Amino acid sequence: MIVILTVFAVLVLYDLPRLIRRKESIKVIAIYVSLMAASLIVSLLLAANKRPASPAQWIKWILKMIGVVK
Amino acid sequence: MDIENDWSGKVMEKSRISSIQLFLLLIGFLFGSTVILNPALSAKNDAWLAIILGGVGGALLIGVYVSIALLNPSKTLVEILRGRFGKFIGNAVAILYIWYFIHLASLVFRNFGEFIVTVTFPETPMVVVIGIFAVLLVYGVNSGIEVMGRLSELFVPIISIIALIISLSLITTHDFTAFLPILENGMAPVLNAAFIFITFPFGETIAFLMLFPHLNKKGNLKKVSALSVLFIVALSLLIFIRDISVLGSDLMYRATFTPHLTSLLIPGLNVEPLVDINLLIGGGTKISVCIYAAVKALSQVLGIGDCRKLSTAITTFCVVLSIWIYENVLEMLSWAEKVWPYYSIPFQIIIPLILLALSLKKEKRRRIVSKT
């Protein structure tokens, strides 16, 4: 957990001040923060052995429901 | 002069790549992770036929992408989608493509990670292997398409040299009766394997619609793509013939990483790291192209000038997704063979065919208007 938090802190501290200093638009910062937040949440859940259903499983489920995959 | 700002604020020329660089990027991309996952192997000893049929289908599919690019000169996939479908639907489909490129990059990351932790560094956590690889690739992507092109010039030729070295080293242990009997189970498994081979890797070159506008000589696009398909079919056939004649069809079908197993059988020589190098080059090229396509598409959808602002965030997401997406190697192999080809159909076949039809219609209308 601590390793994950450290890695993400380093990444954000490296990128975010630069985005703010260059006066990037709100949408750039919003997309950046959402991608990093999603990555952090999934990483913490994986580290805590609480793996949420993955996109591969959702896609397989949808294709099964349509009848494309058996 | 067309200019764009780079990450450090400097002004630089709009990037251009040569025909040879595009050819090598395509070779690296198409070879990609096929060094560990050969999609045609489900046809067992008839895989050679599946490779040829898949190659023909793949050439037609790449022909569709090239025609779209030539009918919409200097436009990326996102711009073509907006132009043909309108801004709202075009942007929505472009977001789906961004997801598709991110997903593809994650799959190749995972293939790479699984291979390395299974055969080379069994004690190392997969996330460390993938993470270090990602740092290198994000540096390459941030350096721009020209640097990616130059790197491909430097590294991609090594792929074929390594394949040749391994094949020649095994020349004394070949058994060519391994191909027989031909079409033992009929045409159905061959056609199925050929379809998988079309979607993986040929259909995935849809990502190049984000790169084609960078080609300096647009006239060479058809020739470059046709040559790259021909080269990859020849290379895949060489690798398949080598593997089946050394391992036999049954062992080849059962092996998780076939070329790696073949490389272990060379008497008195350990060339195992060469397979790792091939995967590093092919996988690296494929992931770089996918991340570049995703980052550029996202920046065009959002209307951001410089596409590299979001590359770190997207690559971080790809790394996390690659760990999250499968529970184990068996799930990865099964998903790649049974689900990926069908999931890819809209992205690789349906939407491009609609785009081609709409582009042809517009071109026809333009010609009529210019005549009158």
The other form holds:
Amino acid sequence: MIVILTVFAVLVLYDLPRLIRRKESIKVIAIYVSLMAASLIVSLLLAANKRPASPAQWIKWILKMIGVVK
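For comparison with the form predicted in complex with its partner chain, produce the structure of the form predicted on its own.
No partners, no molecules, just the chain.
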């Protein structure tokens, strides 16, 4: 996990100043941060030998929570 965190830290430290220097819009930076966060979460789950839930499981959970499916 240390390796994964180190790689993501290097990527963020390399890319984020370039995005700020180019004066990219806040939307671009927000999308970059959200994609990097999602990638980091999935990578950490895979490193811990836990499979992330599939989108079908998320949809089923949401429908159960709303009460559409029992």
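Please read these numbers as outputs of a predicted model, since none were measured by experiment. Only residues modelled in both forms are compared. Residue numbers count along the first chain shown, from 1. Definition used throughout: the rigid core is the maximal C-alpha set that superposes within 1.5 Å between two forms.
Positional change of Pro17 between these two forms stays under 2 Å at the C-alpha, relative to the superposed core. In this overlay on the rigid core, Ala48 has a C-alpha that sits less than 2 Å away from its partner position between these two forms. Taking residues common to both forms and aligning the rigid core, Cα displacements of 2 Å or more over three or more consecutive positions between these two forms occur only in 53-70.
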